[in-house]
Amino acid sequence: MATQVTVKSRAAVKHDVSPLITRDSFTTSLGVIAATLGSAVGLGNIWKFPFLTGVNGGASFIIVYLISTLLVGLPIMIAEIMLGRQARADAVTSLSKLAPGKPWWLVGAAGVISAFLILAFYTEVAAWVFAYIFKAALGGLLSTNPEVTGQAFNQLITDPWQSLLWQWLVLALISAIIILGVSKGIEQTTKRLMPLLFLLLVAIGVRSLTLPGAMEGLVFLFQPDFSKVTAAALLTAMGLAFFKLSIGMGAMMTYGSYFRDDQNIPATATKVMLADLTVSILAGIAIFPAVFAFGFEPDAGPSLLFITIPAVFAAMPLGHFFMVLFFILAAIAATGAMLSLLEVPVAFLNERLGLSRVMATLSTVALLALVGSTAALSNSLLADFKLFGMTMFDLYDFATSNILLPVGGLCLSLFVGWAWGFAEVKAALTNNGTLPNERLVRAVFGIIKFVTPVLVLIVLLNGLKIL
């Protein structure tokens, strides 16, 4: 029998919000979807998902990924948003309110730490992307030889001053948006950036498909090959389903606290999940037909994004123009993700510790500039400094991706399924009975309670190399 924690009613939770703090929130349904999609979409959509789709069976892998998403990523995403909206607070305070006197708030604290550590290294990757916009615009990447583009990338990441400068510029950009607030900053920015992201992907995709030999790239992406759907591919699909939707790090819970009362959370989360998948597929269509058309290898990782792609665009007519567009869209993808990550510690400092939004943002960014510098210098001055055999960049990545995020997702599914209970979930997801979706809510609750914890545990054990 499930152990029930003491849970405050919806009215009581809302009443607890300090009258001294006027909470900002998303103002439109479009703003909700744009901001949430901006959080889910990241640089991984641009190169990682399309590549993994190709090497793991094309269309067959997409089917496996969708099933995994319905069982792993989407349920936790719905749960996080639901908890955030119910408590109307930051990640730590939300769980403190929903389970007073219980240690579940530690899950929220782990999310704040995760978001901060991810930003410490992700802002450096984003810094490379922003630097490449200017390098591409100035013609510094116009070479069809991957060795030349590889040297350009190596020169960037091994230059300590360039690494730090671009990271600080990225931090300044996202902090300026966060300071503006939820509605005027995050919502207004993502409402403009997300449509632009789709337009740029379509434009580059159309250009890529017109190249001779482009069909081979589509075959790589979409030809079903069920022989490649191995146990390793299944684990890859489950990992992607978990990591691609920005769950387990407090971002969706924090954004959920800004959701409108009449927002249909399951429907909104599903739209975001499908839009996120669409971005990944469009990115694959934009990249891989061109990669195959010019005979390049579809390698995964930074080598594809920063070495192969510039060489590919340099080889095509109007390639200079489309290269600039590509890195602009990559920067847009990175910006939406960084905004949601930065909002997690800022909301915590603002609401839990009482700092003004400006001071909370500046304090977080100052600390990020310090901690993030260790990641930025991991390819130069700190290249030989390692903990547990990893550079600081790799350590932050490993600690969050392989430990903190899966543990956070596992604990959230256990809290909702076994501690919070169906009555509270039903009230939250039916908007207190105003939505006729009780059957769907029962299905979601059953998955969260019995299926999701097992699959997330598998993701955790796989990340730790135990499986």
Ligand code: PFF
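Next up, the form predicted together with ligand PFF in place of the form predicted on its own?
Chain alone follows, minus partners and molecules.
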């Protein structure tokens, strides 16, 4: 066990959970995987990954994304889960416990803010998805003309009340699950939803692939065009890797704090990364062959999911049915991800500031309803209110994906590689020597220490045009 863990700061001691009260945790190994995968799989797979792949040239973007995932995403994910499990506390307390008296806890604090800001816009996209389940079921989106589906989307996002009410509904749903707790709420929900998500995705993928003309979509997805790999695309791919694996903002650290002692962290993280990648590729396979089969443009941008996709489904046999399934799938994905986002501030308020879980959840959600409304109203009442040339919705997305998460990840890799040290990492990742994965741990440590920070820094400075 790491020596640092036993030396606690005064703040950490004060907020330590009494040894008599066991901390709520994930109970089974399957539950750990379901919850962690539930966090990784989300609108990032169903909404961001397809439209970013579409805009950035298809296969070449996927390759850059893969490299970012392997050299940056996975190592940081392993590191974060490890730190959480070592300290068994929320993101801020974890870092103050592991580095008493040092300012590393600020990284956890930034994470709490990032989680909050992501939720502010993410709950709005989730709101559209939930609204779309009903619109699709009632036949309101059944047109093969993107102009008509575009009007339906516009009508939704420019209506302030609809935007707000659906967002509040989403907030109510996730807070109810979070209040139930880590094992009864998060674990039980994700254990049921994740298999359903895979099933739906495969069903829709098969439907899409069996359309005449589907081949062109596969070529787009799998044939690279390297002229599209620009500095901006690199930053986007890396930002996506962070967003996809829920890293750089304390979510994996918070979930790691609920991991079982006997869980093999590198193996679990790798499985989650591979399953998450599979979901992204499957989402691409569900979407692009159908887009090409019906002659739509793949690079529609963020509206791909809400304007192009309904028109694509409307054009295919059994399309009405598959359209409803598709938005249920997206809603399931969004839910698991939002649970992990909400858990970050809730765990912080609960463990660090001593609020009850119910109060911690309700106060976070109340504040979210307020801040989130600035994202929800970005297409209506606040459409002209811009900072740095962006609406609040775009600003929260850009500031988190492209700045806060990479900076958070950079700091965490520096902490693990340079401040915490190899002996601790080895003990933590081999479960105190009981797992025979020392070679792997060495490789992970080497990457975290030397490769990850350099890559993140270069891409970050380049993308922000500082380099």
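Residue numbers count along the first chain shown, from 1. What we label the rigid core is the largest C-alpha set whose atoms superpose within 1.5 Å from one form to the other. Since we're looking at a predicted model, the values are computed, not measured.
K.L.:
Quick check: residue 260 between these two forms - does its CA shift reach 2 Å or more after fitting the rigid core?
P.N.:
It does not reach a 2 Å shift.
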